[in-house]
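There is one chain below, alone, in structure tokens, taken in the form predicted on its own.
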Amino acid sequence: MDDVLKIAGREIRSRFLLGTGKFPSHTVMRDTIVASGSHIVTVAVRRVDPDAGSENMLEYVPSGCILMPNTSGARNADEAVRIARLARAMGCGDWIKIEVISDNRYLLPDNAETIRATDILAKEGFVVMPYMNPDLMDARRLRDAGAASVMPLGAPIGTNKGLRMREMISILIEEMDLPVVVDAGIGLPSQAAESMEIGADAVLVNTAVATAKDPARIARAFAMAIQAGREAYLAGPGSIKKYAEASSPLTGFLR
């Protein structure tokens, strides 16, 4: 059975999304990426000097990867738009990935700010992937709006707590005709598998892995979990009950 992510009509060859801040160097960040087998990877534009010459953090991500600016640190719609349109001018593509935060203490997204710029960018022919909160609602707004995939958080951006938001996720799974990517609060690669198991298409991961002791180890980590948790989530599990049940027959012998 072929089972292939598309975004936007294209293939993607790994459901493994990575992310490139808080890397100790650019060359630990790309040895990472070439572990991890990833073949979109998001950058924060304000990270990216295009006159920085061999020291340009773009230069470390290997030729085939689909490079996916953020706009991080955009506070409102506006910030958003204008940094996107800012790295389309530096070359940056036309994949963007829309981060609109305004809290400071949980760094929670502001979906409202997050459909309204989407709106804008999609009709400027980018490949919109919006970070949100996982509502339902939101993400139907978000589809409407030109959105290429959603991207609910798992838990609160930085914090590696895992799932928390698995209920509502699961419920965008099931609602949703558009790719579900789970990204931020992932910790550990079981997490993951965990996303994967319950239906997501694909899971965004930075923090772990960047702050882990050795990177490219834990990448790899993480690119073998999600694997295993989309071929379990294929397999179609069994139910959970409420009650025991043997697993052989317990009549029929020992009369």
Given for the second form:
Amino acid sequence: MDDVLKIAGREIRSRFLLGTGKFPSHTVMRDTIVASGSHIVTVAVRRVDPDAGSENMLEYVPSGCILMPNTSGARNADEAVRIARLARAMGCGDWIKIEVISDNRYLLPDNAETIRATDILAKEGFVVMPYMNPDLMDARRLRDAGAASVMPLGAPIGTNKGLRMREMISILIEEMDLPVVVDAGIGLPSQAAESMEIGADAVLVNTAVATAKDPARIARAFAMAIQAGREAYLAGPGSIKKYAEASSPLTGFLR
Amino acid sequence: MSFFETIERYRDFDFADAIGRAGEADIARALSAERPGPEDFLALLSPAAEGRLEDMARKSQEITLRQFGRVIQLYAPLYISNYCVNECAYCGFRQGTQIPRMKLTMEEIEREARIIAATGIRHILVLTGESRRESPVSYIGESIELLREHFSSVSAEVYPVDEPEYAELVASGLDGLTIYQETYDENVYDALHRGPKRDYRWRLDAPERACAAHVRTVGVGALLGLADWRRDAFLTGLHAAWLQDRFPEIEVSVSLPRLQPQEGHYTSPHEVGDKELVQIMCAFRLFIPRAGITVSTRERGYMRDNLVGLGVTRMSAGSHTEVGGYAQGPRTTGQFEIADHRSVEEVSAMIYSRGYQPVFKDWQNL
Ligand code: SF4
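What would the structure be for the form predicted in complex with the partner chain, given that what you showed me was the form predicted on its own?
Now the full complex is given, and it begins with the chain already shown.
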């Protein structure tokens, strides 16, 4: 059986999504994307300068990648919507990662505003990937608003603390019929593997890769860990979705 | 609510005593705290912490990397007017100095803007002296409107105005406000300033008025060396933390300009050494990990090169502090002596050589 991640009807070649902020240079970023094998890369619209010529970071994103601009810096839904539209106008395509952060001290996503932005942008035909606090009810609201996936944080952005929200994310994985992408807080390949083992569909990493001594090398390590975690999930008892199972192989004899 | 209440709480606080009493245990605790509090911050600013400077630097570097990555954001200052009605003892623009006074017309501002934008800079800081007659809020607003056509972020460092006026500037396209208290020591403040700037409280509350008017970023700081710098650095950090608490949606940054030994024929009574500057920067980073830290071209190249990676997140480059300085070169005297004369390109190359990326654009006009 093929194990392919699909988002918004597209087959995604890698379950490792890469963020492009914080790199020491555009060339290191490009080499790292290549090494990671990532198919989806996210780029902050605030950093994109189409007038910068060879300094324009978009020039360094390999052509086979799906560009997922993000709304970093947006403090409310309206700003996120404006940034998304700008991204589209810049030629960045229809994918958008919504990041609405109204608290600069902890960089926690504002779910209510994120839902509002998702609602508006999905209606405008965007493929909306919202970064969120892992709350089941909000995840459902995002789905109803038209999100293509949900992206719960593993831990606050830039903390490298790992899968601190494990229990809440497990619930999302269990309950949601949308892809669940663990985003933010993943500091080590082992933590990425753990996210995959519990059944996440993909993992997005930025800080831990961009600020490593050898970004390309750690990107390869993450790619392997994510693949290993996926294999483990598919191989283990966790591979059977409780409600998807038609028969009862263990208790079917009680009849 | 005002940060003034915090200042008042510290009015009778014996800084010298508290700082003198900070010992190794306090510094060790501050270094290992997940969220250092004001006492920890004070310990990190103490003379005793000097012995742990390398540890502070290591931690500061690690936090900065995680929070901001391997990037340094660049900006350029643009002085549009040097008319000033104040007498700040340490300033080259003060009313009493015999320098040619001028303010740029919109055409001249546009010319400066083109020159700066051609270097790749996308963040601009516009500055004026204090003269409501020569550089009224309407003039500043008009300049901002013009500059936003050339830059993706326009900040201002101008005399304090009231909340509706800040709102007016925000409507013109103002993105950020920088306003330094110069010194938080009210007595010293009073002694060094003549003119409307003498109103300590009006200036102190300016950042919060700007936040209430919805600027996106706000920067505070003290001109280190005017008064006891440990106390000023401590209150700067508290001010930034207070703003973060009260306005969580706003990006807060601090700056640590130090008074040059001789400035405007004014001699610093509390000189800040290089080692001490590094100590202050690291203490800031540990106490307010998410705050931006700005270093201008006041600092000489050698210091700036070595501060990259320690905690700084924003630097000016290729700066001119004379009115019209980008187009004409110095026609008037600058506000302060520039110590790092390198071009934007040279500063970029330096940042790359240290394993960091110079970032020209980090915001988007909305
Ligand atoms: S510091 Fe500012 S207000 Fe004071 S004299 Fe100089 S320009 Fe005027």
